[in-house]
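One chain comes next, on its own, written as structure tokens: the form predicted on its own.
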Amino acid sequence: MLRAPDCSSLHWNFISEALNELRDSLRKMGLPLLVLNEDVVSAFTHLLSAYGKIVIHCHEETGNAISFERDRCVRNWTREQGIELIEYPQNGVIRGLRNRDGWSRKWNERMNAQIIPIPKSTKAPDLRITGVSLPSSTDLEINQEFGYENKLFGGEKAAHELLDSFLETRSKGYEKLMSSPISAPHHCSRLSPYLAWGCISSKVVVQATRARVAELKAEKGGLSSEGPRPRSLTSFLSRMHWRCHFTQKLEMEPQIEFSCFNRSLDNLRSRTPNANLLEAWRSGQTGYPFVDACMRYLRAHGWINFRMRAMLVSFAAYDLWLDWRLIKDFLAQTFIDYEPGIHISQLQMQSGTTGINTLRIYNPVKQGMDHDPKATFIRQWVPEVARLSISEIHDWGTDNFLRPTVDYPHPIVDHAEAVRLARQRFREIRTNANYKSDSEKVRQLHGSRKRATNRPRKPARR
């Protein structure tokens, strides 16, 4: 699990905060915290040859492939053992779905569940096995390439620290100050990586954040002009909803790890990648600068807000024309919140393979003409470019513009014309047979089946 190529040192140091926190947390209520390195398997016949009989408590995860091997492993050996296994539903994602009728609705009755309190004490087992200390990311031979600044520190408690700093005051205006790289790590929530390793549950954080909305609606209609407003929180309530719908999508079908929702399109592009024009973008040498500040912002932190996350994808899409599956493990590498159900998901949408979405394609110019437009953002990150023009830098990608001379390179691809040739090969693919009946099937199995109910339908136009 630990050495698979979508894992990285991000991920275990993260991981391992969150453990150690755990470990005193047990301890001041008599348990032990049991650290075994070895196969899972192997570990708990070691656990059962100690105490003779044991029951397995654990979450449901949707996982990748191999962690999906793990779980098949285990459960496996504990129906040959006959060993109880019980498995506890940790969000909104639901085992067993063959379609997304009424999942909304199981959604929420998930999220309105009781929260189950944590017990003050218990009592201690007789310790028959010996553990280990946790193993840094080094002992582990885990992949070193990604580190990060002013890091999120793992664990419950920091958790907590952040939902109740983002429920109070960081939430507000929220909804846009989300989009800009600049705005957007303090008006973020920023727990998407507590949620995607464990440390706080999305029935938590949905619980608290309708509370709260609920109480700013108390408070003067919600115009405090010192806190959020409630349409704030609701935004994020959406997202939370959001998180598990895509999920979703690889509980009810695992094999869009591997491959397009929409089949017809898994040889569209090359799985054959152009070293140069997928080192340039891995490294933030694209020859634009606003793509090259989010991707080098990415790597120093495992961290960017979901606009310029789909941003890099779609510049690696559609005006590199790199399979998603090219770039896949070196953005989960990159991402602390790495969750593969949300992952795959998104790139697949932002490439277009999907087959039920409309084609996201941004503007790397426009984009930080709109979110940078002073372009502080840029010159912290492509220091190359911090002594030219506003102007100068914005206009470093577009057509006929006179360049100054420094040590940044000229683009590496003209955006207009790889974006036309994109588009031209969607509409030839789009003619294709195939394609629609593929994209009704993924249609079918994972559309949204949400709808307005409470508005009136308009009448039928001939």
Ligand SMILES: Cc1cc2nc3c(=O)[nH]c(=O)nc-3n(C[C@H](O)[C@H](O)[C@H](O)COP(=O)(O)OP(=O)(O)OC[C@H]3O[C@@H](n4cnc5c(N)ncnc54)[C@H](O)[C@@H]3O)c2cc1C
The other form holds:
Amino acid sequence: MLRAPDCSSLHWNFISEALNELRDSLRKMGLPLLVLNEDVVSAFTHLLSAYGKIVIHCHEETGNAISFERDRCVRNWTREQGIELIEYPQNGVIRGLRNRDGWSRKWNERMNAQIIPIPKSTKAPDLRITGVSLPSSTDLEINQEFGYENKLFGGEKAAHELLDSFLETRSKGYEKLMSSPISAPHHCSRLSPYLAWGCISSKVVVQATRARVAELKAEKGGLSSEGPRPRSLTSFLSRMHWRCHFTQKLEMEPQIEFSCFNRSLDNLRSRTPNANLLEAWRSGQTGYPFVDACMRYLRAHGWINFRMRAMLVSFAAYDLWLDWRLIKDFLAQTFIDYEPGIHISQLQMQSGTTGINTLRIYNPVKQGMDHDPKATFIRQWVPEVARLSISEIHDWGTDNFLRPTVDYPHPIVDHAEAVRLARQRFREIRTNANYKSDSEKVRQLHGSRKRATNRPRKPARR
Ligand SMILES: Cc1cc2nc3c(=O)[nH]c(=O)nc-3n(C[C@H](O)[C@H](O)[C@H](O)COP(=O)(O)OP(=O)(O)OC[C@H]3O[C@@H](n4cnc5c(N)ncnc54)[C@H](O)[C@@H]3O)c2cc1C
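Output the structure of the form predicted in complex with the ligand; the preceding block shows the form predicted on its own.
Let us now look at the entire complex, which starts with that chain.
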């Protein structure tokens, strides 16, 4: 699992921090944390031979093909050994659904369920097996490339601190401030890695947020000048709903890890990468300063806000015409909050391969002007252009002026021309006999049943 192509040291370091904290919390309750560094079936075999009888309690995971296969092996093994295996849901993703009818109601039931209190103490087990200390990323030989500026520390305590500060003050103006890479790091919740790696549950976050909305509404009709407006938190709650909505797609159709939602689009883009374009994008050397600044920021921090993730993927998909499968693992490694269900669904949505969403093509120059109007973010992350004026920086991607000599590449593609070509390719493939029926299949299986807030109201210039 940890050596899989979508895993990185960024993930493991965060998980290790959370496990160390868990070890301390368990110790206070008189319980040990036993770490076994081996294949999961052989670990259970050792436990079985030490104790003679075991029961396995675990949560339901909607993961990649590797974790799916691991779970299948464990299930087979428990069946062969006659061992009880109890799986618990961990969020609003519902196992065994055939379609989305009634899904939102079920999600709400899960979110409203009682939060189980942590027992104060329990009976210490008789430990008959010796564990190992937590291995480091170096011990495990996991990729160490990303997240050297990451400040998010794994664990439940940090998750609750972030949730509290977000609900109390940071979410003020959330719905607007989430869009710029300058304001988003402070005004977004930053809970994503804690949710992804199990340090806090969706239910805890949703219930605390709903309680805060009620409190704010009661205070001066929600118009307190100090705290956030209730609508900021309602917008946040929609995203908590999307989280499970997207993960549900992978739960119901694991094949989307490898195939386009709409199968007619599977060969739209080549799967043999244009190595130069791919490398320019990955290393933040595309000649589009805002795109490069976002990529370099992401690589350093292991996180960037939603809009900038969407723009990076849009640039790869439409400007560079790269298949989403060529960038999936790289982005998974760079995101500290890697959650396969959200990641794969979003990658496909931003690449236009779902067949049920309008094409979302971002203009990288307009995005820079809208979300970094003074070019401060660009100057910080693309120092090569720092001495240029604001308009020279933003116009670097256009032919509006004679470019001064700086050690920074010229745009690797012409955005307008690339987008024209991309739209034409989509128009052509949509005439394919199977396209419509394939889109209908996607809508039937995955389409949200209620008019949710995640639908774009009208096409907007991005
Ligand atoms: C190409 C691409 C890949 C992505 N991959 C991931 C991923 O692997 N893991 C991940 O958690 N998010 C992913 N996202 C969604 C989103 O960018 C992050 O959830 C968000 O930036 C995390 O920061 P936050 O916790 O401060 O978000 P907030 O704005 O505070 O949102 C709260 C929570 O809602 C959920 N959420 C927010 N936006 C979305 C969304 N659009 N879709 C689904 N859930 C959402 C997340 O769990 C997030 O923690 C991806 C988006 C794109 C465009």
